[in-house]
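Quick heads-up: it's one chain on its own, the form predicted on its own, in C-alpha coordinates.
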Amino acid sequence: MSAGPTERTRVHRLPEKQVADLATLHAVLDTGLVAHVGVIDAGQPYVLPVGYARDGEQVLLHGSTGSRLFRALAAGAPTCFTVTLLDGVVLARSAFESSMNYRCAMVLGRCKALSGADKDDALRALSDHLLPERWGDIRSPSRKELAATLVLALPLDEWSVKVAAGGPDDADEDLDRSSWAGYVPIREVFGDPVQTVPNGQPLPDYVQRWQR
(Lines of atoms letter the chains of each structure in order from A and count residues from 1; the text may use other names and numbers.)
(Lines give C-alpha, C1' and ligand atoms only; values in the text may rest on other atoms or scores of the structure.)
Protein backbone atom coordinates (compact mmCIF):
# COMPACT_ATOMS: atom_id res chain seq x y z
CA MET A 1 0.00 0.00 0.00
CA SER A 2 1.29 3.42 -0.91
CA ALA A 3 2.67 5.34 2.07
CA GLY A 4 2.37 8.68 0.30
CA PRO A 5 4.21 11.88 1.20
CA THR A 6 6.96 11.63 3.82
CA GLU A 7 9.28 14.10 5.48
CA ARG A 8 11.68 13.70 2.54
CA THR A 9 8.95 14.51 0.03
CA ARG A 10 7.24 17.28 2.00
CA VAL A 11 6.92 20.47 -0.08
CA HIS A 12 8.72 23.39 1.57
CA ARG A 13 8.25 26.03 -1.15
CA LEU A 14 4.52 26.90 -1.44
CA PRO A 15 3.41 23.93 0.68
CA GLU A 16 -0.25 24.79 0.07
CA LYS A 17 0.20 23.42 -3.46
CA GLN A 18 1.05 19.92 -2.20
CA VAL A 19 -1.70 17.34 -2.74
CA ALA A 20 -1.64 14.20 -0.59
CA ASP A 21 -4.37 12.43 -2.53
CA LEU A 22 -3.47 9.07 -4.08
CA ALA A 23 -6.04 9.53 -6.86
CA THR A 24 -4.27 12.74 -7.93
CA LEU A 25 -0.94 10.91 -8.06
CA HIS A 26 -2.50 8.23 -10.25
CA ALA A 27 -4.08 10.84 -12.53
CA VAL A 28 -0.77 12.63 -13.11
CA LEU A 29 1.09 9.38 -13.81
CA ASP A 30 -1.67 8.09 -16.08
CA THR A 31 -1.67 11.30 -18.12
CA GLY A 32 2.09 11.59 -18.62
CA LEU A 33 4.14 9.63 -21.13
CA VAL A 34 7.73 10.58 -20.21
CA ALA A 35 9.38 10.64 -16.80
CA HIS A 36 12.77 12.00 -15.81
CA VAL A 37 14.71 9.50 -13.75
CA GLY A 38 17.80 10.37 -11.74
CA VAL A 39 20.65 8.22 -10.46
CA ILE A 40 24.18 8.82 -9.18
CA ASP A 41 26.92 6.84 -10.91
CA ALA A 42 30.52 7.14 -9.69
CA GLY A 43 29.61 10.34 -7.87
CA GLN A 44 28.08 12.00 -10.93
CA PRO A 45 24.29 12.65 -11.02
CA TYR A 46 22.50 11.73 -14.25
CA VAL A 47 18.88 12.52 -15.13
CA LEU A 48 17.41 10.94 -18.25
CA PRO A 49 13.97 10.90 -19.92
CA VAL A 50 12.26 7.51 -19.92
CA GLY A 51 8.91 6.21 -21.19
CA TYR A 52 6.90 4.61 -18.40
CA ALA A 53 3.53 3.24 -17.34
CA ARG A 54 1.71 2.97 -14.04
CA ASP A 55 0.60 -0.53 -13.05
CA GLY A 56 -1.36 -0.38 -9.82
CA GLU A 57 0.90 0.89 -7.05
CA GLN A 58 4.10 0.83 -9.09
CA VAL A 59 5.55 2.44 -12.19
CA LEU A 60 7.20 0.39 -14.91
CA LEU A 61 10.29 1.39 -16.92
CA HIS A 62 12.10 -0.37 -19.73
CA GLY A 63 15.42 0.22 -21.41
CA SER A 64 18.55 -1.36 -22.81
CA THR A 65 20.70 -3.73 -20.76
CA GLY A 66 23.58 -1.58 -22.02
CA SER A 67 22.18 1.59 -20.44
CA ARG A 68 24.19 2.98 -17.53
CA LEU A 69 20.97 4.30 -15.99
CA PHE A 70 19.14 1.00 -16.19
CA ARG A 71 22.09 -1.08 -15.01
CA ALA A 72 22.42 1.16 -11.95
CA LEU A 73 18.71 1.03 -11.23
CA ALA A 74 18.57 -2.75 -11.66
CA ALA A 75 21.43 -3.04 -9.16
CA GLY A 76 19.32 -1.23 -6.57
CA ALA A 77 20.63 2.33 -6.77
CA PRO A 78 18.25 4.85 -5.14
CA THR A 79 16.39 6.98 -7.63
CA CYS A 80 14.16 10.00 -8.00
CA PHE A 81 11.40 9.63 -10.60
CA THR A 82 9.47 12.73 -11.71
CA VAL A 83 6.64 13.47 -14.12
CA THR A 84 5.63 17.05 -14.93
CA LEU A 85 2.55 18.12 -16.88
CA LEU A 86 2.76 21.75 -18.00
CA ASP A 87 -0.78 23.15 -18.09
CA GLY A 88 -0.18 26.85 -18.79
CA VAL A 89 1.84 30.00 -18.31
CA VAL A 90 0.73 32.59 -15.77
CA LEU A 91 1.07 36.27 -16.70
CA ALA A 92 1.24 38.41 -13.58
CA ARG A 93 1.64 42.17 -13.37
CA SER A 94 5.22 41.65 -12.18
CA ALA A 95 8.07 39.47 -13.39
CA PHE A 96 8.45 38.00 -9.89
CA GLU A 97 4.88 36.67 -9.69
CA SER A 98 4.76 35.38 -13.28
CA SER A 99 4.83 31.60 -13.24
CA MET A 100 3.42 28.36 -14.68
CA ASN A 101 0.47 26.10 -14.03
CA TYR A 102 1.52 22.49 -13.67
CA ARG A 103 0.96 19.09 -12.08
CA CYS A 104 4.13 17.38 -10.89
CA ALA A 105 4.64 13.97 -9.27
CA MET A 106 7.85 12.78 -7.62
CA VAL A 107 8.58 9.24 -6.45
CA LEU A 108 11.59 8.15 -4.39
CA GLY A 109 12.73 4.57 -4.03
CA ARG A 110 14.60 1.66 -5.51
CA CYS A 111 13.64 -0.36 -8.57
CA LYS A 112 13.24 -4.10 -8.91
CA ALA A 113 14.18 -5.90 -12.13
CA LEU A 114 11.36 -8.04 -13.51
CA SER A 115 11.70 -11.39 -15.26
CA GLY A 116 9.61 -14.18 -16.73
CA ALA A 117 5.87 -13.65 -16.87
CA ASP A 118 6.14 -10.46 -14.80
CA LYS A 119 8.45 -8.98 -17.43
CA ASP A 120 6.12 -10.01 -20.25
CA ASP A 121 3.10 -8.50 -18.49
CA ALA A 122 5.03 -5.28 -17.79
CA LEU A 123 5.98 -4.86 -21.44
CA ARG A 124 2.33 -5.28 -22.39
CA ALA A 125 1.34 -2.67 -19.79
CA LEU A 126 3.96 -0.25 -21.12
CA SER A 127 2.69 -0.70 -24.66
CA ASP A 128 -0.92 -0.24 -23.57
CA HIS A 129 -0.03 3.08 -21.91
CA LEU A 130 2.26 4.50 -24.58
CA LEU A 131 0.54 2.96 -27.65
CA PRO A 132 -3.04 2.12 -26.61
CA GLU A 133 -4.55 -0.97 -28.31
CA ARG A 134 -1.40 -1.51 -30.40
CA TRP A 135 -0.04 -4.68 -28.72
CA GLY A 136 -2.35 -7.11 -30.53
CA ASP A 137 -1.49 -5.58 -33.91
CA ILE A 138 2.32 -5.99 -33.78
CA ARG A 139 4.94 -8.71 -33.31
CA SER A 140 5.76 -9.60 -29.71
CA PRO A 141 9.40 -9.23 -28.54
CA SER A 142 11.74 -12.04 -29.56
CA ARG A 143 13.96 -13.88 -27.08
CA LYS A 144 16.93 -11.85 -28.28
CA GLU A 145 15.03 -8.59 -27.82
CA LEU A 146 13.85 -9.63 -24.36
CA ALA A 147 17.42 -10.48 -23.38
CA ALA A 148 18.53 -7.00 -24.47
CA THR A 149 15.81 -5.27 -22.45
CA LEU A 150 15.66 -4.47 -18.74
CA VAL A 151 12.20 -3.97 -17.29
CA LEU A 152 12.04 -2.33 -13.86
CA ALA A 153 9.30 -1.71 -11.31
CA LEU A 154 9.42 1.22 -8.88
CA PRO A 155 6.89 1.01 -6.02
CA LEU A 156 4.79 4.05 -5.20
CA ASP A 157 5.83 3.93 -1.55
CA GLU A 158 7.24 7.43 -1.09
CA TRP A 159 5.89 10.22 -3.25
CA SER A 160 4.80 13.81 -3.52
CA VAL A 161 2.41 15.68 -5.81
CA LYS A 162 2.38 19.44 -6.33
CA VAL A 163 -0.29 21.25 -8.33
CA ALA A 164 -0.38 24.90 -9.44
CA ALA A 165 -3.51 26.20 -11.18
CA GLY A 166 -5.37 29.41 -11.87
CA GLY A 167 -4.33 33.00 -12.30
CA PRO A 168 -1.54 35.15 -10.84
CA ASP A 169 -1.17 36.15 -7.21
CA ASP A 170 -0.32 39.80 -7.77
CA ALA A 171 1.04 41.91 -4.94
CA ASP A 172 -1.32 44.65 -3.73
CA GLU A 173 0.97 47.38 -5.03
CA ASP A 174 0.76 45.93 -8.55
CA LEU A 175 -3.02 45.69 -8.81
CA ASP A 176 -3.42 49.19 -10.24
CA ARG A 177 -0.94 48.58 -13.07
CA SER A 178 -2.37 48.55 -16.58
CA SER A 179 -0.58 45.31 -17.55
CA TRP A 180 -2.79 42.46 -18.79
CA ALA A 181 -2.90 39.64 -16.23
CA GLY A 182 -4.20 36.09 -16.45
CA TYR A 183 -3.02 32.76 -17.75
CA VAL A 184 -2.65 30.99 -21.08
CA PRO A 185 -3.51 27.27 -21.10
CA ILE A 186 -1.15 24.82 -22.78
CA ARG A 187 -2.65 21.69 -24.34
CA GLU A 188 -0.87 18.67 -25.76
CA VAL A 189 -2.45 17.10 -28.86
CA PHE A 190 -1.67 14.33 -31.31
CA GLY A 191 -1.06 15.49 -34.89
CA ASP A 192 -2.21 13.83 -38.08
CA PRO A 193 -0.64 10.34 -38.51
CA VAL A 194 2.02 10.07 -41.25
CA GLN A 195 2.52 6.68 -42.91
CA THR A 196 6.21 6.21 -43.71
CA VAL A 197 6.08 2.68 -45.20
CA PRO A 198 3.08 2.55 -47.58
CA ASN A 199 1.73 -1.00 -47.67
CA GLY A 200 -1.93 -0.47 -48.46
CA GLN A 201 -3.02 -0.79 -44.84
CA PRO A 202 -5.59 1.75 -43.62
CA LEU A 203 -4.99 3.78 -40.50
CA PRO A 204 -6.08 1.64 -37.54
CA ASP A 205 -9.25 2.74 -35.79
CA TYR A 206 -7.48 2.75 -32.43
CA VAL A 207 -4.95 5.32 -33.64
CA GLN A 208 -7.81 7.56 -34.73
CA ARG A 209 -9.16 7.31 -31.17
CA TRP A 210 -5.94 8.51 -29.54
CA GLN A 211 -6.41 11.78 -27.73
CA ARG A 212 -4.38 13.97 -25.39
Second form
Protein chains: 2
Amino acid sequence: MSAGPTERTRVHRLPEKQVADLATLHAVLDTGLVAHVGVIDAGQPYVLPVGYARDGEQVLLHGSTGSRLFRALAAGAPTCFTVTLLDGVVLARSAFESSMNYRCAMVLGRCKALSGADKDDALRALSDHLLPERWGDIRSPSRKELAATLVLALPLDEWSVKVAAGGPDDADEDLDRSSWAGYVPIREVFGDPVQTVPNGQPLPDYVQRWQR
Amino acid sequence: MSAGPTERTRVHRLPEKQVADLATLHAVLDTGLVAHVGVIDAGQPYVLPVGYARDGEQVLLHGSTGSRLFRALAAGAPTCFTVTLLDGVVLARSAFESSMNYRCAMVLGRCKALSGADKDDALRALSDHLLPERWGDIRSPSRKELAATLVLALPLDEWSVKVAAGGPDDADEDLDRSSWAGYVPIREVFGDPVQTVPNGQPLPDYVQRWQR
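Given the form predicted on its own above, produce the structure of the same protein in the form predicted together with a further copy of the same chain.
Below is the entire complex, every chain and molecule, led by the chain shown above.
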Protein backbone atom coordinates (compact mmCIF):
# COMPACT_ATOMS: atom_id res chain seq x y z
CA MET A 1 0.00 0.00 0.00
CA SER A 2 1.50 3.27 -1.06
CA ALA A 3 0.98 6.43 0.96
CA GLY A 4 2.94 8.51 -1.53
CA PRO A 5 3.89 12.00 -0.44
CA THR A 6 3.58 12.62 3.32
CA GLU A 7 4.42 15.67 5.39
CA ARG A 8 8.02 14.42 5.49
CA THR A 9 8.30 14.00 1.74
CA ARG A 10 6.05 16.80 0.56
CA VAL A 11 7.98 19.25 -1.59
CA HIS A 12 7.93 22.71 -0.02
CA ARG A 13 10.46 24.32 -2.33
CA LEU A 14 9.11 24.55 -5.92
CA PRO A 15 6.02 22.44 -5.11
CA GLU A 16 4.87 22.73 -8.73
CA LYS A 17 7.61 20.26 -9.61
CA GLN A 18 6.15 17.54 -7.40
CA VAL A 19 4.54 14.62 -9.19
CA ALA A 20 2.37 12.22 -7.23
CA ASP A 21 1.58 9.44 -9.64
CA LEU A 22 2.94 5.98 -9.10
CA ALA A 23 3.68 5.49 -12.81
CA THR A 24 6.23 8.31 -12.74
CA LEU A 25 7.81 6.92 -9.57
CA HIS A 26 8.13 3.53 -11.24
CA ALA A 27 9.54 5.03 -14.43
CA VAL A 28 12.26 6.94 -12.57
CA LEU A 29 13.23 3.88 -10.54
CA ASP A 30 13.19 1.63 -13.61
CA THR A 31 15.44 4.01 -15.57
CA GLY A 32 18.12 4.64 -12.95
CA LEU A 33 20.99 2.27 -12.24
CA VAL A 34 22.44 3.83 -9.08
CA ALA A 35 20.61 5.03 -5.96
CA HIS A 36 22.10 7.07 -3.14
CA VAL A 37 21.13 5.66 0.23
CA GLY A 38 21.36 7.53 3.52
CA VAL A 39 22.04 5.93 6.87
CA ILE A 40 23.07 7.31 10.25
CA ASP A 41 26.00 5.95 12.24
CA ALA A 42 27.03 7.58 15.53
CA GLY A 43 25.13 10.77 14.67
CA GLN A 44 26.80 11.11 11.29
CA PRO A 45 24.80 10.69 8.06
CA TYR A 46 26.44 8.63 5.31
CA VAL A 47 25.37 8.62 1.67
CA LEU A 48 26.30 5.50 -0.31
CA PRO A 49 25.83 4.68 -3.99
CA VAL A 50 24.12 1.33 -4.46
CA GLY A 51 22.80 -0.78 -7.30
CA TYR A 52 19.13 -1.59 -6.99
CA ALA A 53 16.05 -2.87 -8.78
CA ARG A 54 12.36 -2.18 -8.43
CA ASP A 55 10.20 -5.20 -7.73
CA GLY A 56 6.54 -4.16 -7.75
CA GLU A 57 5.98 -1.84 -4.80
CA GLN A 58 9.42 -2.22 -3.26
CA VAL A 59 13.02 -1.59 -4.20
CA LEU A 60 15.70 -4.22 -3.73
CA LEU A 61 19.32 -3.45 -2.90
CA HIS A 62 22.32 -5.51 -1.96
CA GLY A 63 25.62 -5.06 -0.23
CA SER A 64 28.30 -6.79 1.72
CA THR A 65 27.91 -8.25 5.19
CA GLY A 66 31.33 -6.65 5.71
CA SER A 67 29.82 -3.16 5.48
CA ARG A 68 28.93 -1.62 8.84
CA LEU A 69 26.48 0.70 7.13
CA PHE A 70 24.76 -2.10 5.21
CA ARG A 71 24.43 -4.07 8.43
CA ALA A 72 22.71 -1.04 9.98
CA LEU A 73 20.29 -0.90 7.03
CA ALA A 74 19.62 -4.64 7.37
CA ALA A 75 18.84 -4.10 11.07
CA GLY A 76 16.09 -1.63 10.08
CA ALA A 77 17.79 1.74 10.57
CA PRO A 78 15.74 4.60 9.06
CA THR A 79 16.89 5.31 5.53
CA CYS A 80 16.35 7.60 2.58
CA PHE A 81 16.71 6.07 -0.87
CA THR A 82 17.17 8.65 -3.62
CA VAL A 83 17.46 8.15 -7.39
CA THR A 84 18.29 11.21 -9.49
CA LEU A 85 18.30 11.24 -13.28
CA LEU A 86 20.08 14.30 -14.66
CA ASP A 87 18.26 15.24 -17.87
CA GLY A 88 19.94 18.50 -18.84
CA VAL A 89 21.11 21.98 -17.99
CA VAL A 90 18.78 24.97 -18.16
CA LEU A 91 20.04 28.28 -19.53
CA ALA A 92 17.91 31.06 -18.13
CA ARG A 93 18.47 34.77 -18.58
CA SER A 94 19.31 35.20 -14.90
CA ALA A 95 21.71 33.39 -12.59
CA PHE A 96 18.85 32.75 -10.18
CA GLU A 97 16.74 30.79 -12.68
CA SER A 98 19.66 28.88 -14.20
CA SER A 99 19.25 25.27 -13.18
CA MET A 100 19.09 21.63 -14.19
CA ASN A 101 16.45 19.37 -15.60
CA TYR A 102 16.10 16.19 -13.59
CA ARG A 103 13.78 13.51 -12.31
CA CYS A 104 14.29 12.64 -8.66
CA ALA A 105 12.57 9.94 -6.61
CA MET A 106 13.00 9.81 -2.84
CA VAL A 107 11.76 6.96 -0.66
CA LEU A 108 11.79 7.03 3.14
CA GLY A 109 11.47 3.95 5.31
CA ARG A 110 13.25 0.99 6.79
CA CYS A 111 14.65 -1.98 4.92
CA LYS A 112 13.94 -5.62 5.61
CA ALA A 113 16.64 -8.25 5.05
CA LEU A 114 15.57 -11.03 2.69
CA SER A 115 16.47 -14.70 3.00
CA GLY A 116 15.81 -18.03 1.31
CA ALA A 117 13.93 -17.99 -1.98
CA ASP A 118 13.10 -14.28 -1.60
CA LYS A 119 16.82 -13.52 -1.45
CA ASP A 120 17.55 -15.72 -4.49
CA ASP A 121 14.76 -14.06 -6.47
CA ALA A 122 15.94 -10.60 -5.47
CA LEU A 123 19.51 -11.27 -6.66
CA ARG A 124 18.10 -12.39 -9.99
CA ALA A 125 15.98 -9.20 -10.18
CA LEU A 126 19.03 -7.04 -9.36
CA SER A 127 20.98 -8.70 -12.18
CA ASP A 128 18.06 -8.38 -14.60
CA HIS A 129 17.80 -4.64 -13.91
CA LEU A 130 21.51 -3.87 -14.35
CA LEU A 131 22.35 -6.52 -16.96
CA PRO A 132 19.17 -7.60 -18.75
CA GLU A 133 19.18 -11.22 -19.97
CA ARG A 134 22.62 -11.85 -18.50
CA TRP A 135 21.56 -14.26 -15.76
CA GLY A 136 21.52 -17.36 -17.96
CA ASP A 137 25.18 -16.88 -18.90
CA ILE A 138 26.64 -16.53 -15.41
CA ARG A 139 27.24 -18.73 -12.42
CA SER A 140 24.59 -18.34 -9.72
CA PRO A 141 25.73 -17.32 -6.24
CA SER A 142 27.33 -20.05 -4.16
CA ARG A 143 26.31 -20.69 -0.58
CA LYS A 144 29.42 -18.84 0.60
CA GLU A 145 28.71 -15.86 -1.67
CA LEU A 146 25.10 -15.74 -0.46
CA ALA A 147 26.32 -15.71 3.14
CA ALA A 148 28.53 -12.69 2.35
CA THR A 149 25.68 -10.73 0.74
CA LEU A 150 22.91 -8.75 2.40
CA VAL A 151 19.84 -8.35 0.22
CA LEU A 152 17.36 -5.74 1.41
CA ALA A 153 13.85 -4.68 0.43
CA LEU A 154 12.49 -1.19 1.03
CA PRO A 155 8.73 -0.69 0.50
CA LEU A 156 7.54 2.12 -1.78
CA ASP A 157 5.32 3.48 0.93
CA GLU A 158 6.45 7.01 1.83
CA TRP A 159 7.91 8.67 -1.25
CA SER A 160 8.01 11.74 -3.45
CA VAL A 161 8.97 12.45 -7.03
CA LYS A 162 10.14 15.79 -8.35
CA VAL A 163 10.49 16.53 -12.06
CA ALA A 164 12.06 19.60 -13.69
CA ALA A 165 11.81 19.63 -17.49
CA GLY A 166 11.85 22.03 -20.40
CA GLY A 167 13.13 25.57 -20.58
CA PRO A 168 13.75 28.23 -17.98
CA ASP A 169 11.04 30.06 -16.08
CA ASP A 170 12.47 33.54 -16.50
CA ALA A 171 11.03 36.52 -14.64
CA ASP A 172 9.13 39.01 -16.80
CA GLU A 173 11.77 41.70 -16.39
CA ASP A 174 14.41 39.39 -17.85
CA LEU A 175 12.52 38.35 -20.97
CA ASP A 176 13.87 41.15 -23.14
CA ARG A 177 17.50 40.39 -22.35
CA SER A 178 19.38 39.51 -25.49
CA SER A 179 20.57 36.10 -24.29
CA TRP A 180 19.95 32.74 -25.88
CA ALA A 181 17.70 30.82 -23.49
CA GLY A 182 16.63 27.22 -23.42
CA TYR A 183 18.08 23.93 -22.32
CA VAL A 184 20.67 21.37 -23.34
CA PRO A 185 19.62 17.74 -22.81
CA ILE A 186 21.97 15.28 -21.14
CA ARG A 187 21.66 11.56 -21.53
CA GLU A 188 23.67 8.47 -20.67
CA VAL A 189 24.89 6.29 -23.51
CA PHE A 190 26.70 2.99 -23.71
CA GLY A 191 30.10 2.93 -25.39
CA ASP A 192 31.66 0.03 -27.26
CA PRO A 193 31.87 -3.16 -25.15
CA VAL A 194 35.39 -4.20 -24.12
CA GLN A 195 36.16 -7.91 -23.83
CA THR A 196 38.85 -8.12 -21.16
CA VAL A 197 39.70 -11.82 -21.40
CA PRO A 198 39.36 -12.82 -25.05
CA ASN A 199 38.13 -16.42 -25.04
CA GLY A 200 36.62 -16.59 -28.51
CA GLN A 201 33.13 -15.82 -27.27
CA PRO A 202 31.20 -13.34 -29.40
CA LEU A 203 29.45 -10.38 -27.81
CA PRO A 204 26.02 -11.63 -26.68
CA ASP A 205 23.02 -10.39 -28.64
CA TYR A 206 21.41 -9.06 -25.47
CA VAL A 207 24.34 -6.71 -24.85
CA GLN A 208 23.91 -5.32 -28.34
CA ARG A 209 20.29 -4.56 -27.49
CA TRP A 210 21.12 -2.65 -24.31
CA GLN A 211 20.30 1.01 -24.53
CA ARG A 212 20.31 3.96 -22.17
CA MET B 1 44.51 21.13 5.25
CA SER B 2 43.27 17.79 4.02
CA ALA B 3 43.26 14.78 6.32
CA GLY B 4 41.97 12.53 3.54
CA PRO B 5 40.74 9.10 4.57
CA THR B 6 40.07 8.73 8.30
CA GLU B 7 38.71 5.82 10.28
CA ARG B 8 35.22 7.03 9.37
CA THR B 9 35.90 7.20 5.65
CA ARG B 10 38.36 4.35 5.29
CA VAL B 11 37.05 1.77 2.83
CA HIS B 12 36.69 -1.58 4.56
CA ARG B 13 34.83 -3.36 1.78
CA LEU B 14 37.06 -3.81 -1.30
CA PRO B 15 39.84 -1.59 0.15
CA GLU B 16 41.89 -2.11 -3.02
CA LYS B 17 39.50 0.27 -4.74
CA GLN B 18 40.34 3.13 -2.39
CA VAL B 19 42.39 5.95 -3.87
CA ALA B 20 43.98 8.49 -1.56
CA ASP B 21 45.40 11.13 -3.85
CA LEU B 22 43.97 14.59 -3.90
CA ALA B 23 44.24 14.84 -7.70
CA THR B 24 41.73 12.02 -8.12
CA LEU B 25 39.39 13.59 -5.56
CA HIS B 26 39.56 16.87 -7.46
CA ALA B 27 39.01 15.16 -10.81
CA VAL B 28 35.88 13.34 -9.62
CA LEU B 29 34.44 16.51 -8.10
CA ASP B 30 35.29 18.56 -11.19
CA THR B 31 33.62 16.05 -13.52
CA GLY B 32 30.34 15.56 -11.65
CA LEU B 33 27.41 17.95 -11.86
CA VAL B 34 25.17 16.58 -9.11
CA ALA B 35 26.10 15.58 -5.55
CA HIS B 36 23.91 13.71 -3.10
CA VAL B 37 23.98 15.33 0.31
CA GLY B 38 22.88 13.66 3.52
CA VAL B 39 21.37 15.47 6.48
CA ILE B 40 19.48 14.28 9.55
CA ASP B 41 16.14 15.73 10.62
CA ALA B 42 14.26 14.30 13.62
CA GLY B 43 16.30 11.08 13.49
CA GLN B 44 15.56 10.53 9.80
CA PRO B 45 18.35 10.76 7.19
CA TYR B 46 17.51 12.63 3.99
CA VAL B 47 19.48 12.43 0.76
CA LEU B 48 19.13 15.41 -1.57
CA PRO B 49 20.55 16.00 -5.05
CA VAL B 50 22.36 19.34 -5.25
CA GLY B 51 24.39 21.29 -7.77
CA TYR B 52 27.86 22.13 -6.56
CA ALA B 53 31.30 23.33 -7.56
CA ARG B 54 34.78 22.68 -6.21
CA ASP B 55 36.71 25.77 -5.16
CA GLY B 56 40.22 24.75 -4.15
CA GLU B 57 39.98 22.63 -1.03
CA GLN B 58 36.25 23.08 -0.47
CA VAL B 59 33.02 22.36 -2.28
CA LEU B 60 30.33 24.99 -2.68
CA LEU B 61 26.62 24.24 -2.79
CA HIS B 62 23.50 26.33 -2.80
CA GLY B 63 19.86 25.96 -1.97
CA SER B 64 16.76 27.81 -0.89
CA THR B 65 16.26 29.46 2.47
CA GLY B 66 12.79 27.87 2.15
CA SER B 67 14.28 24.40 2.55
CA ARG B 68 14.25 23.07 6.10
CA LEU B 69 17.06 20.67 5.24
CA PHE B 70 19.24 23.36 3.68
CA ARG B 71 18.73 25.53 6.74
CA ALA B 72 19.96 22.60 8.86
CA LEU B 73 23.05 22.32 6.67
CA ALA B 74 23.65 26.06 6.95
CA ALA B 75 23.44 25.75 10.73
CA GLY B 76 26.32 23.26 10.66
CA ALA B 77 24.52 19.91 10.89
CA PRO B 78 26.87 16.97 10.15
CA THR B 79 26.68 16.05 6.50
CA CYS B 80 27.95 13.57 3.94
CA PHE B 81 28.52 14.89 0.43
CA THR B 82 28.78 12.14 -2.19
CA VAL B 83 29.49 12.40 -5.91
CA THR B 84 29.22 9.22 -7.97
CA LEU B 85 30.20 8.96 -11.62
CA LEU B 86 28.82 5.80 -13.23
CA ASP B 87 31.41 4.66 -15.79
CA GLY B 88 30.02 1.35 -16.96
CA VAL B 89 28.65 -2.09 -16.23
CA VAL B 90 30.92 -5.06 -15.61
CA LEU B 91 30.03 -8.46 -17.05
CA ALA B 92 31.71 -11.13 -14.97
CA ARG B 93 31.25 -14.87 -15.33
CA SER B 94 29.48 -15.08 -11.96
CA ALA B 95 26.58 -13.15 -10.49
CA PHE B 96 28.70 -12.33 -7.45
CA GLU B 97 31.42 -10.53 -9.43
CA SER B 98 29.00 -8.73 -11.78
CA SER B 99 29.15 -5.06 -10.91
CA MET B 100 29.59 -1.48 -12.07
CA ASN B 101 32.54 0.70 -12.87
CA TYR B 102 32.38 4.01 -11.05
CA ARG B 103 34.29 6.79 -9.36
CA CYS B 104 32.85 7.88 -6.04
CA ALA B 105 33.99 10.71 -3.78
CA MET B 106 32.59 11.07 -0.26
CA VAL B 107 33.24 14.06 1.98
CA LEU B 108 32.22 14.22 5.64
CA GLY B 109 31.98 17.41 7.64
CA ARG B 110 29.90 20.46 8.42
CA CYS B 111 29.07 23.30 6.06
CA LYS B 112 29.61 26.97 6.68
CA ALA B 113 27.17 29.55 5.28
CA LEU B 114 28.84 32.19 3.11
CA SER B 115 27.92 35.87 2.94
CA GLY B 116 29.02 39.08 1.29
CA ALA B 117 31.70 38.87 -1.39
CA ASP B 118 32.37 35.19 -0.55
CA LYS B 119 28.74 34.42 -1.35
CA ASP B 120 28.86 36.40 -4.61
CA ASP B 121 32.06 34.65 -5.68
CA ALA B 122 30.62 31.26 -4.82
CA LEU B 123 27.51 31.83 -6.94
CA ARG B 124 29.74 32.73 -9.84
CA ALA B 125 31.79 29.56 -9.27
CA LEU B 126 28.63 27.44 -9.16
CA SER B 127 27.50 28.90 -12.48
CA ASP B 128 30.94 28.44 -14.02
CA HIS B 129 30.98 24.76 -13.07
CA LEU B 130 27.52 23.93 -14.41
CA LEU B 131 27.41 26.41 -17.31
CA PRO B 132 30.97 27.39 -18.27
CA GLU B 133 31.31 30.93 -19.69
CA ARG B 134 27.59 31.63 -19.20
CA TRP B 135 27.94 34.22 -16.43
CA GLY B 136 28.59 37.17 -18.73
CA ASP B 137 25.29 36.59 -20.56
CA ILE B 138 22.97 36.46 -17.56
CA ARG B 139 21.62 38.85 -14.98
CA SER B 140 23.47 38.65 -11.66
CA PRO B 141 21.45 37.83 -8.54
CA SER B 142 19.37 40.67 -7.11
CA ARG B 143 19.42 41.53 -3.44
CA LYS B 144 16.09 39.72 -3.02
CA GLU B 145 17.35 36.62 -4.83
CA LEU B 146 20.51 36.61 -2.71
CA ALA B 147 18.39 36.80 0.43
CA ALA B 148 16.44 33.72 -0.73
CA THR B 149 19.59 31.69 -1.40
CA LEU B 150 21.82 29.84 1.04
CA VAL B 151 25.35 29.33 -0.22
CA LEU B 152 27.41 26.82 1.73
CA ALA B 153 31.04 25.73 1.77
CA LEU B 154 32.17 22.28 2.91
CA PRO B 155 35.92 21.78 3.43
CA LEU B 156 37.65 18.85 1.72
CA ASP B 157 39.08 17.67 4.98
CA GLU B 158 37.72 14.21 5.78
CA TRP B 159 37.11 12.34 2.54
CA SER B 160 37.54 9.15 0.57
CA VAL B 161 37.54 8.21 -3.10
CA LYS B 162 36.75 4.78 -4.46
CA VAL B 163 37.37 3.81 -8.07
CA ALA B 164 36.27 0.63 -9.87
CA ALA B 165 37.50 0.37 -13.45
CA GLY B 166 38.21 -2.21 -16.12
CA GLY B 167 36.99 -5.76 -16.42
CA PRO B 168 35.69 -8.27 -13.90
CA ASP B 169 37.79 -9.96 -11.26
CA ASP B 170 36.51 -13.47 -11.82
CA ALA B 171 37.38 -16.29 -9.46
CA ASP B 172 39.76 -18.90 -10.86
CA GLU B 173 37.09 -21.58 -11.00
CA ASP B 174 34.96 -19.38 -13.27
CA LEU B 175 37.62 -18.52 -15.83
CA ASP B 176 36.85 -21.45 -18.10
CA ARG B 177 33.14 -20.68 -18.33
CA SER B 178 32.14 -20.02 -21.92
CA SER B 179 30.71 -16.55 -21.29
CA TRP B 180 31.75 -13.30 -22.86
CA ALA B 181 33.31 -11.23 -20.09
CA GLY B 182 34.35 -7.61 -19.97
CA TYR B 183 32.69 -4.28 -19.49
CA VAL B 184 30.47 -1.82 -21.31
CA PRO B 185 31.37 1.86 -20.75
CA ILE B 186 28.68 4.40 -19.90
CA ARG B 187 29.12 8.08 -20.42
CA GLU B 188 26.99 11.20 -20.31
CA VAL B 189 26.57 13.20 -23.51
CA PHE B 190 24.90 16.46 -24.38
CA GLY B 191 22.05 16.40 -26.87
CA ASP B 192 21.07 19.17 -29.26
CA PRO B 193 20.35 22.47 -27.49
CA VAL B 194 16.69 23.55 -27.47
CA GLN B 195 15.91 27.27 -27.63
CA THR B 196 12.61 27.63 -25.79
CA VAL B 197 11.89 31.31 -26.46
CA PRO B 198 13.19 32.08 -29.95
CA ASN B 199 14.41 35.67 -29.84
CA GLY B 200 16.76 35.66 -32.79
CA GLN B 201 19.81 34.98 -30.64
CA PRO B 202 22.19 32.39 -32.02
CA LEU B 203 23.43 29.53 -29.86
CA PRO B 204 26.45 30.87 -27.96
CA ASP B 205 29.86 29.54 -28.98
CA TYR B 206 30.57 28.44 -25.43
CA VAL B 207 27.56 26.10 -25.44
CA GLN B 208 28.87 24.50 -28.62
CA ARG B 209 32.13 23.82 -26.79
CA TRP B 210 30.48 22.09 -23.82
CA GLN B 211 31.30 18.44 -23.59
CA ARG B 212 30.68 15.64 -21.16
